[in-house]
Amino acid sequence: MTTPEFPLAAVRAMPKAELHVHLEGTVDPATVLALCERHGEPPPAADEAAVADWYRFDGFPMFLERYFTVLGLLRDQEDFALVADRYLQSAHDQGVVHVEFHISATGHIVENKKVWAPVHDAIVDGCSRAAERTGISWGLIPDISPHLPAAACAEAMDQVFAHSLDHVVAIGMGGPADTWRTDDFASIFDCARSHGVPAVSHAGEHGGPDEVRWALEHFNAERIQHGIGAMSDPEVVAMLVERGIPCDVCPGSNLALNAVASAEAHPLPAMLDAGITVTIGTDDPPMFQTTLLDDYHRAWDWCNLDLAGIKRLAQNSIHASYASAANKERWSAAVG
């Protein structure tokens, strides 16, 4: 049976969120070059082409290199400002009404010795500039980076908490889950719950069901990046569904990093069939040669979806993101 072709300017049309998508990695080529040329630094590669290809990765780790890269090349305001306001017009130009920011919040902070205000600040600049042009909504989730001392990261995450959290919608967790069980992240969270920050966490990437698990049981995640580990427990996939936790799904960053074998390996299928609300991200787009509405495509296809079901997952974007009530239910209605 041949897959109808992807309706792609009904699926740019669309009001959608994007819920799962890193500051950091939507640096594309250009930009990373711009950044290497403003700061008298040698460039990954000769060209936009070439640094292109350097975005192809074998494996979590040479991604993560080059991810801390990028990262370092973030020095100026106007870095941030610029990195977040070329985003915004990009997501807007495929129809995103809403965009939630990850940020390295403990990565600037305490690897690259930042404070926390100026960074914020120039974020909510670019983004500001973005807005005002495109009419786009958006929203800040600092994030904490594990492979780090719980200890200095509450110490960063201190200095998130103290300066303004007017867009601060969320914290999250985002990186390897290897010390989850053995140091006090948890504290982190519920010092920003006292705050009235809620969390979400990275769990079930390239790990088992155990991580989307502790994230629910021991952060009180609301809504979980990935989660395609989940699948493989029956229990944790009920948990999933009966407390309406969404799962920010990146299909192309999936295969990207070998979190799946294939396309059709993808549990995406799965996950709607069991009932979980799957919101759809890029995680870290040029990183990935990846869009959102690339990824979109991914999901008609792997998931055999029609117009409906492509209206379903926008639709999850809306509901499951932190905007305005108001923003929700006027996009929801105008999605269909």
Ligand code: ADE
Given for the second form:
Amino acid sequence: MTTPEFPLAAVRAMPKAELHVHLEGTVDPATVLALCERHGEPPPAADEAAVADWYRFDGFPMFLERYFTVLGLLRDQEDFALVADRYLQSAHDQGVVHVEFHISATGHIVENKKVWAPVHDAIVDGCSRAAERTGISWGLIPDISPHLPAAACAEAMDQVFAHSLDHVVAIGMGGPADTWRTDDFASIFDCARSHGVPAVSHAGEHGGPDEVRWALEHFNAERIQHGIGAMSDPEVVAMLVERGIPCDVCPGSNLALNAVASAEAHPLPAMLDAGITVTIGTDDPPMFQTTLLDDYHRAWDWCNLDLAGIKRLAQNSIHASYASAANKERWSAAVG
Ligand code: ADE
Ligand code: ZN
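After the form predicted on its own, can we look at the form predicted together with the named molecule?
Expanding to the full complex; the earlier chain stays at the top.
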């Protein structure tokens, strides 16, 4: 049986939200080179094609090393504004009506010694510029990279909580999960909640169901980024389904980082069958040679979806977002 042709124009025209994309992972090869030139840094590779090649990884550690190299090229306010503005334009061009940007806040603050307020304000400026042009809606998810000690992350996140939270829809947890159990990250999420800011968390990307359980039980995550590792434990699957916790799945990212052995081995069809609320995201699109429409295409192929199945993914993304109730109602009606 051959898969029917992906209805690209209809999917592009459908309102949808992107809930799993890292601002620092949206920097395309041309912009990497431009940032290096601007800041007098040697480029990681000679030209655009070579940087695109540098954006190919043998696994998660190699990816993280390069991701943090790119993160370190975002230095002044115009850098942050530019990348935010560019990605929202590209999302708008794909029919995205709402983006929630994960921002590696502890990377900028702890590792790169940035002050949060100007970084935040520059991102807000870039997003506002794009929103004025396109009407796109957006929110920010400053996140914790747990390869840094929890005490340093807590101090960094205190800067986040002390500044404007008007556009901060949640705080998040990225990176590897090895230190979650041995260091006190949970109290950072408690502190966020005391400021009225909910939690989301990466979990079950390269790790298994225990990560997802931990994110739910200790961080009180309201949404899970990836969550594909949950599928080997029916109890954790039941927790996701019964609590209505959405998983923001990134098929192209999972392939690019060998989180799954092959497209055929990806649990996306099983997640949908199990009744998990799935949304589709890109994670770090140019780093994984993908776009949101490419990732909807993968979902179409891998799950034998029809247009109703695509509409369900778009509806999930809208309802799982932290957009305003009025916007959700309007976009949801437009999906049909
Ligand atoms: N930060 C950026 N991309 C990430 C990913 N795929 N997993 C965890 N943290 C990330
Ligand atoms: Zn991610």
